[in-house]
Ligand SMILES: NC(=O)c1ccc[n+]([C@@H]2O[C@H](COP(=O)([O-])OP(=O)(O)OC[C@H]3O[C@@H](n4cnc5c(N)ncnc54)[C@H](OP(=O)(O)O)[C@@H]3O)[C@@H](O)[C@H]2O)c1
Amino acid sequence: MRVLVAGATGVIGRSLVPLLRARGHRVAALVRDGSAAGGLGADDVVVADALDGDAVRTAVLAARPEVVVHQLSALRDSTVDGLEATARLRTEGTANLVTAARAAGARRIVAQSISFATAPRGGPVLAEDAPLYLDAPDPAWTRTVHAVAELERLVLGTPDLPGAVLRYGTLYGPGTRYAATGSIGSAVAKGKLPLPESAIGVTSFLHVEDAARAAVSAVESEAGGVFNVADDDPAEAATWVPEYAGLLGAPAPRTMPVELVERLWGWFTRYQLTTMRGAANDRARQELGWRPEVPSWRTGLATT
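Single chain coordinates (the form predicted in complex with the ligand):
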């Protein structure tokens, strides 16, 4: 098949391009001017800024893909600016890709979303029908969740263009924040990531290679809708933070009051460690035929 990957230079994209080629697909990488596109190994490279609708249309028309894969994010920048840029990629960028895919006659779109945007009600592990956290108390997270909802609406609600949304769990592996040199990996290694007193927030992790493999499955499948893509081992912070520290040979995390965790680390980290719900991957297993090759962060985090 002819497949276009937007975000081909990202941590998932760089794994995805060779996996798709190994399956015999012809891959076009959509990159922006100045992207570090060397070594991608794509069959074709087309250039466009995802926020420039005319440029995206020209690039996608040139590639003539049957399937468009959306792996765009700006989360390498973990500040508020990166979140805002990612929200625009999820809204305007997705709209541009969908319009261009339809113009090019593509028959399917597969897009990256997140599994931890669900409201923290019920659980502790939620399926795809759980509502999104559109009324989160934190403005930055509310903006993120609304942008995720818009991405999913565009991908799943466009006539003539069936879509699959992959709600990835918390990514770890090379190039992510949980890599040994990433912002969270190095904080854990120094014993700086604290444990709140009530560390019952659940994280569903996902190795980046498993994220890429799920995208391959979704490209080759006809199944549509929303799929949680996460490992088999959702874990409370009280479990994963100390185990991760142990794997890194780091000091045990310090326990501190919830309010202090939020003051030092911000709303999202406090939310992740105390309140967040995990994600069940049954639907992706059953309908996409995907399963994680790294089924637990307990082994995966030890090797990143």
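Okay, that is the form predicted in complex with the ligand; can I get the form predicted alone now?
Lone chain follows.
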């Protein structure tokens, strides 16, 4: 079928395009800068800024997709500016894609979301029906979660364009913050990522290749709704941080008070290490037929 991938030059998009083509689909890459599309291997390239509704409509109409895949983000930039840019892509960009997909006669949309936007209430690992953390105390994270909620509303709220939302876990692999040369990987390797005194926050990891494979499964499925996409091994910070350090041959992380962790690393890192919940992947397995080929971060986190 004809598939358009928005965000084709991102860390997931670069893996997704060749996987879709290997499955026999004709792939159009929607990119902001045509010169960045080299090496993608897409059948077609269309150019538009996702925040320009008219340009998106023109590009999508030219591609005539049956399925639109939304992988737009600016998360390689982990600053407040990067979070705000991603929030706009999740709100304005999603609205533009949904409108253009309907105009082009697409029959399905698949969109990237995040599993760790859920509120830290209940057990350590949560399913898709867990509420989002819309009342988070940190303004940047509140903005992020509200943008996630709007993306999901837009994708799932258009009856004539069935949608699937893939809530990815914390991504690792080439080009991510958790790669050996990424910001988190480098900090762990240098012994600079500390452990708070209460390191019980749970992270559900996901290799970027498994994220791309989940998107292929969603493209080829008729199942709709929200799906957590994460590996089979959710882990508390007290487990994964020192094990990651050991895999990298790095010094053991220092333990310090929670308040000092937040002062040095910011609200979100403190939240991830002390409070965050993991994500159950049962629904994606059952309804999408997807399962992680890298089932645990323990075998993949240090090899990227």
